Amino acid sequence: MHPNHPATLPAVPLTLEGFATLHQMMRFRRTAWRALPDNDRREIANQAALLLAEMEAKSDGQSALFSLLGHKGDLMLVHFRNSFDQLNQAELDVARLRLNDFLEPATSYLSVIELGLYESTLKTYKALADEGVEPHSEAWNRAIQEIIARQKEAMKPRLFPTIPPNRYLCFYPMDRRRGEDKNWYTLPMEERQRQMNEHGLVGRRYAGEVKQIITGSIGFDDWEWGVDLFADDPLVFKKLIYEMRFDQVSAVYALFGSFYIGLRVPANRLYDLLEGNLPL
């Protein structure tokens, strides 16, 4: 590197950016459930139902319903749209619903899918800087616009994904440490490339086995990231998670929220999961 560019390059990755997220935990009221009538119920879920189904069959954005397992709720959708007023429509059909009358949120998630560009990041930096640019300058922000327009529609699939079908979801955000000690936000860009590589290795071992979308939430929810695991068997997230533990990016930097685990239930099986009978 020229000795000049760590005083004067951006410190700040590129981003690329793709589906609008909206996680939806929610408490279902079993006790006021049961005191319906059989028929008001299942016409109750049948409504329900029917806007899953539609939801679930969307081509530009989908939604999907798991049951989660433990205290922290018993429902949870997770949507993919194209912008924020998408998943407030999202939020505003299930609140229609006379199930919703039946529902308390127990928490909610708001985040965006995001690939950071570390490796492609400092080259474009650098190459930049090597002739001459001015970082933010008009002829800079211009180059910078042009890279992310091909990597963003080369990464098309991965930004714009449906989700996947596994049985089951892992769900948590994360953020990345500020503390007095140690603050990932003072690396150098080469250091936190470097980091990020190592962690990366780690979870393409397990591609075969889990599915993972990493959201970006900064300034649009409590944590930083969010990260959605999907598998057909739990006990993987455990391995990969326990795995990554390891690595320095995480061992030194990493912070997490709550996990959630959730079962996938298709729309037409929703009435069984109103009764208990969980959908195998």
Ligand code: 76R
Given for the second form:
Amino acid sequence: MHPNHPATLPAVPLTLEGFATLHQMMRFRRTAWRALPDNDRREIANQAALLLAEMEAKSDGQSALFSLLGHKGDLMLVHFRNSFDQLNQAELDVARLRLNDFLEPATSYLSVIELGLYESTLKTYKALADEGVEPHSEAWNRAIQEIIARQKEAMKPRLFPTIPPNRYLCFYPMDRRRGEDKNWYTLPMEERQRQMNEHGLVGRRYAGEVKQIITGSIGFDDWEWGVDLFADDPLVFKKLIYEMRFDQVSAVYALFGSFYIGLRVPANRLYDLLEGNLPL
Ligand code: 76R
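Switching forms now, from the form predicted alone to the form predicted in complex with the named molecule, please provide the structure.
Next comes the full complex, this chain leading.
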């Protein structure tokens, strides 16, 4: 095929996947907790804190504890792991704790860290078309696999990050609109790439103030992406997300789920948190 035939190019952008992630939002049964004798509360909190401290210290996929603001939940655990198996094991390890008798799931979110490669996808697809390589042919698959492997190596720190240590976390799920009239998935790749590029430019101006981790959840959970933003000042979330609303990609195509705002609590302060004292 020469010269290139953009209409025949695949529509899906290449993506790189990193850690499997699970967000667990939980309610704490404070009434039942308060009814326990002092030393039971200590013991139960210590047992849980030991497990959480271990999970927090892992170098290859950590967990972190957050205290949630508002009625949507009391605690949030964020787990980053190398596989769904390890993620499920983390969930089961928490479920085995005595503390679990005082925890009720409020909701959860399953996704994998994702880097969308709009920029290089378009270049790659076009270059392969120019060389006359048929999409999905053996040669095409080999070329794509090579690019993915190379990019994955280069992007390792972003695909397999430690959980940023900032005080505040803002998590929410989102979709790209698939309406009758406005539909992200029917836009040509060039247009999606242009809009994503514009989105990235706005985001990059907040680079020093906010750390963003985009997770993909198509096929895994009820929304298409989960967004984690970490910052030391919660107002930055409002400013960044407000500014992004004016991006074409957000103004026209972004649909949002529930927002969760958490405060990071080190595992060794779990007892204080359960007792109602937010560690500073
Ligand atoms: O990851 C990168 O830095 C590359 C550029 C980039 C991609 C591919 C990027 C940059 N984002 C990407 C993908 Mn984003 N992002 C959001 C929200 O959409 C809203 O209005 C609010 C939700 C925020 C606040 C945000 C922040 N981003 C995505 C995707 C996947 C879509 C797809 O692939 O089709 C979603 C849903 C999404 C949503 N983004 C950035 C940021 C910030 C701060 C950056 C710059 C990061 C940096 O360069 O340091």
